[in-house]
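A single chain, nothing else alongside it, follows as structure tokens in the form predicted alone.
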Amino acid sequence: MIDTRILEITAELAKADNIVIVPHKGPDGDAMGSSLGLLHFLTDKGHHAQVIAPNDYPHFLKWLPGSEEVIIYENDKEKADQLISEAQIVFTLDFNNLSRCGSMQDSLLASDAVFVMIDHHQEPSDYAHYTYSDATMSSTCEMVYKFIDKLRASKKITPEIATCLYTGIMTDTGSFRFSSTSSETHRVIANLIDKGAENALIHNSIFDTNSENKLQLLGTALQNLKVNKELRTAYISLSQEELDRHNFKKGDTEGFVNYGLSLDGIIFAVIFIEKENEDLVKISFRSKGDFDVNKFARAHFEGGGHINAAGGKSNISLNDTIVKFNEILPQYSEQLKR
């Protein structure tokens, strides 16, 4: 679509002052990556361009640069309703069906803007007047960048937004690891860093600021590991009382579902993680190979995602949602066993 329609957006864009950006909610290193890496071209070019977030995001991701600015949803409704409202363009981002922002859903219902989406999760909705979906796309940072390449706006891509869009992919690839890290990505990284992108420091940034509290949950995550070597299947749970006993701050647990995927002939992980204050078990996947953890979580958790990461929830118990698990897990025996 934007290939062909480039030259609509670009306009959308020369006759719009107001914009928004807006994350998914519970915006990660991609959602605001690629947020605020947007944030900088479009107010480098002279708009008047605002992140909000549906609510508020982990502290390892606020130093990233503008992340001053960004209005979170749920802290300030009033405010962000009336920029919603003045917005002439409504940009989304790691994200393709509005259920994705929560609360914010209904504001941008009634918004008259034109909406862009980017994103590279799989089934796009049609909310969006211009979509940009890939998902076989390493990052939604990687589609900002391409999306600025096709805007033939790549020589303005300043240091500060090669650190956004540097950290959104590698947050999305497991610092490059993972089957979606193309040769593309690559090369798209290697601009990043010839723009200014410092990748030691953001390496340092993300994963070298742990707080003790962290490393403990860690610890006890690690405790609850429960390994199904038949069905090649590792799971983590982490109830609400343990996350309270290491004062839990939000962010505190990303990556911890890795740790099942990294044993030897482990090809699907998964961490339950229990939110007592909003009634639901929170549920993350990963997979090796060809197992697609998109369709499991879509056909019994209610989420969904890529094929080797998803996301899902479950509103019965911790307990039993790790036993509803356990009893669906061999009717895919088949597919675990290759």
The other form holds:
Amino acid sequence: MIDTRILEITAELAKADNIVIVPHKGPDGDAMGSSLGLLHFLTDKGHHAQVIAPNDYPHFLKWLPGSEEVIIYENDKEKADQLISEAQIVFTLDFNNLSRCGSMQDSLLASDAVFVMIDHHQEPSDYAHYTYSDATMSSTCEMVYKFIDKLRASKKITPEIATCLYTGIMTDTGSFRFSSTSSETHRVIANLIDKGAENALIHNSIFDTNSENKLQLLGTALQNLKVNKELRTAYISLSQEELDRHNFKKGDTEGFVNYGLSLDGIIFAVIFIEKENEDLVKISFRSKGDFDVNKFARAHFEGGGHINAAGGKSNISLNDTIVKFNEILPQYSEQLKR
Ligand code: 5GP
Ligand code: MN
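Same protein, different form: I have the form predicted alone, so give me the form predicted in complex with ligand 5GP.
Shown next: the complete complex, the earlier chain at its head.
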């Protein structure tokens, strides 16, 4: 739909002085990469643009160009509310429902800005005036590249923009491994390298900056791995005590769930992480092939996402959550058994 309305968006942009860009709560590489990539693009065009993240994001993303200018809503609510109320356009990136912004949602609902959603999750809700939603896309970063292209502005892609967009495509595709990676994704990546994204440097900045604590926490997670061969499922749990023991920092558990999927024959992998201060268990689901973890997360754990990557939560204890999970699993035996 964005194709037919791109002229309208161009006109809205021409009128807009103040623009706010919002990634989802618990921002990941794609959410921050797309937000910062768009930030540089809009700032270079002369707008007053500001990224406001609902909450803080992992240390391994803080090197992204423009990161130092990001406002964290939870830490700077007054200033953020002011900026949101003054914005003529709000871009919401990498999510499909305002509830994914946590406590920032109320402030966004009160805004009379024009909302533009750019997102690749299934089943978008319709809060935005302009919805650019495409669940076949590898990442929101790939969509921001296409959005800039549709605005006929790809010549304006600087090395900073290219670096941000490359990063999000890389993290959301598991370094170009997942089936969401298309030949077009690779063409976009090639263009971003031509525009100045330094691929080796980006991979190093994301993947080779681990702390000892993080690697030791991974060791504990792998010790806790449980495998159900018959149902081709593997899951990992981490208790608050285990997180504390390894001085857990935001982002330290990123990617752990994928170790379950790396087991021969496993098509469904899960990680349960106890968050005592939020009084919940955060769950990540990953799958290979047709097993739809978006549906699974929606049906049983108040979550959602994509067919092969989704998240959810549980308000009962860690142990009870795992018991509940193991009780639900046999309902899916037809799909999970070989
Ligand atoms: P992760 O497991 O890395 O937190 O999330 C995997 C995917 O599922 C991401 O695309 C994320 O946006 C989505 N996701 C994670 N948690 C939730 C949730 O609670 N609700 C919904 N709708 N999507 C989620
Ligand atoms: Mn994404």
